[in-house]
There are 2 protein chains.
Amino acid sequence: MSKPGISDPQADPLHVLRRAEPDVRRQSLIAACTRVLAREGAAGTSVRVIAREARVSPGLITHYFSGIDALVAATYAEIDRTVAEAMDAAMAQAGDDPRARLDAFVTASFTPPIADRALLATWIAFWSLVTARADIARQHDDQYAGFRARLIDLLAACGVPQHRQRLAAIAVAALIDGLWLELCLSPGCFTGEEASRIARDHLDALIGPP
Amino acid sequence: MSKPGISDPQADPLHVLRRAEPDVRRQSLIAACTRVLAREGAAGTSVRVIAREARVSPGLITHYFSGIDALVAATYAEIDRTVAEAMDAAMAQAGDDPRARLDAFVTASFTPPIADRALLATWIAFWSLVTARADIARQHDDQYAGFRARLIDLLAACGVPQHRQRLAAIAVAALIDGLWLELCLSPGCFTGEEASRIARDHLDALIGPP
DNA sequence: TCTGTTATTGTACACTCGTGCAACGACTTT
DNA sequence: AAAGTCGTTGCACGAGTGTACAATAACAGA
């Protein structure tokens, strides 16, 4: 299965010296960074490796991004967007029933391409920047707030009273994150189906069975 | 408050050229690595920085560990031990009532020195090794299994029937981890007290109110 | 006091790292 | 067809990386 946002480098029409629209080139650098993070992990991700992956000279990365950290941050933002889209697609398939949409949201979290060791490598690379740089910490706060805001909408639609929505969303977000993290780190410990079941049981306790 | 396993380098009696018992020196290198990981993050942690922190020549690290990765792995194992001890201490203070012990376990997870951005940096450094090296992935599996085994004991003592213990432990572990992670990454989003309350509510739903 | 052991040092090696920058050349405009 | 723009290259630079290894010196036992 092809991963969202990860295109085949062989098919990349930019692999010979050729000018590209700035947006296109930017996007191709982000895509290359995604592939490298997934393949090599945070430690093996450098300007030169990414440049080779993108079939481009190392200098070009400095031309488009203020530094390697900025490229990783942009890559993370892109992945966040991709994941959100995958979630939306799963929910759209679930129809209009609020609880069915919530279940679809949860289940998608533990199914490829979201539950994916390669995605984890990107997340870890980003987290290590969060602990070191204030601007990236802010980006993380924003993105996570967006994640919780989606959950609040879903929970509200399921009838969770307003005064409990905030903590309920934090709880569900944490449960999903913890299960997702462990599912990626130790895939043999439990299955995605079991993770889904745990999360759905928690929702049952929170808002009553569907 | 002083962090567990982090000693004052000024008070280190090894700071002049002096032979040390292998175990003592090993331990002092691990302690130095812990401090560096906490202060500089995974990216800023190198043989030379650790050696300077330990007031020791860089060559000594290779003499005691097969490489920098082995030192980081040993540091992680040590931190895992330290955290487990802090948990045991919190539970011992809670007395004999099973549910009180479980609550103490949960609360300690969201209180310094366990909920600590510095600890997070070490965890992240270790996770990035997990995705890259099979032997370290095994170490992670073992340590996390130990964490879940403790939870199973606690849940069993609270009357959770055996056939539900495994998934219940996975659920509680994931919830604690997710809350802990977010508490460290975005300390402004919710408080340790709120995290405790969320976890205790989840336990109420799982095993009934105390 | 001398000797043997080995913890410890300091340095050298061969890399990789991120960034800066002059030169080149693909494409647009005139 | 000539000129201008700017995407792109390729390399140089200094700093940092992990590891290897001979030399040194602290300590134990004789």
Contents of the next structure:
Amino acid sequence: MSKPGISDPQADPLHVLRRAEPDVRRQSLIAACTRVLAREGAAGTSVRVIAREARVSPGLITHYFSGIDALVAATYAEIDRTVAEAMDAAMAQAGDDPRARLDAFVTASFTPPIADRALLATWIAFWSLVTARADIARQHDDQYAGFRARLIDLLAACGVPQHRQRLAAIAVAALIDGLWLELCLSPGCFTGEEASRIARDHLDALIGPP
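Swap state to the form predicted on its own from the form predicted together with a further copy of the same chain:
Here you get just the chain by itself.
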């Protein structure tokens, strides 16, 4: 019988570590890009600045990404994934009740890690690129469509008729975005709990109280 790690590379801990290293490096570059976008905005984000933030050579960035555009797009996707995971976690805690899951999905934006001024700064950088870059515009449209589709599913589970679901989802999404934006910009104006109460009151008016 051969020893693990000699004829079976999959069983070699060093092989597993080496295989994981590229993903760790990519994630560290995405994290650095997130910080630079939040601090410098889209105009101040470049391979050189991100490399300095990540304490790596510019060549390492171009090794893992084809250029700054690809890194920014990957960062946009990663931020969207982080937000989606936070909403999934909130719904998981709510259990199986459809209305409780809808409430959790809607109000998750008013608590950390989504209700965060640094995250808002990063989103503002992305939004500034929507009109300047077709690929970011498509990415934005795809991500918004996915968010709206999840809302439609949740509203449908709560009994909202099909002919009302699309516009209801757009209205709820706009309410979430508006409250989240003001909460991050002016946290002293109202609290996350108050934002949640406003959102739940809107849902009560839309589909009835739970």
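Positions refer to the first chain, counted from 1. As the structure is a prediction and not an experimental result, all values here were calculated from the model. Superpose the two forms; the largest set of C-alphas matching within 1.5 Å is the rigid core.
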Co-assignment to one rigid part between these two forms, residue 94 and residue 61: no
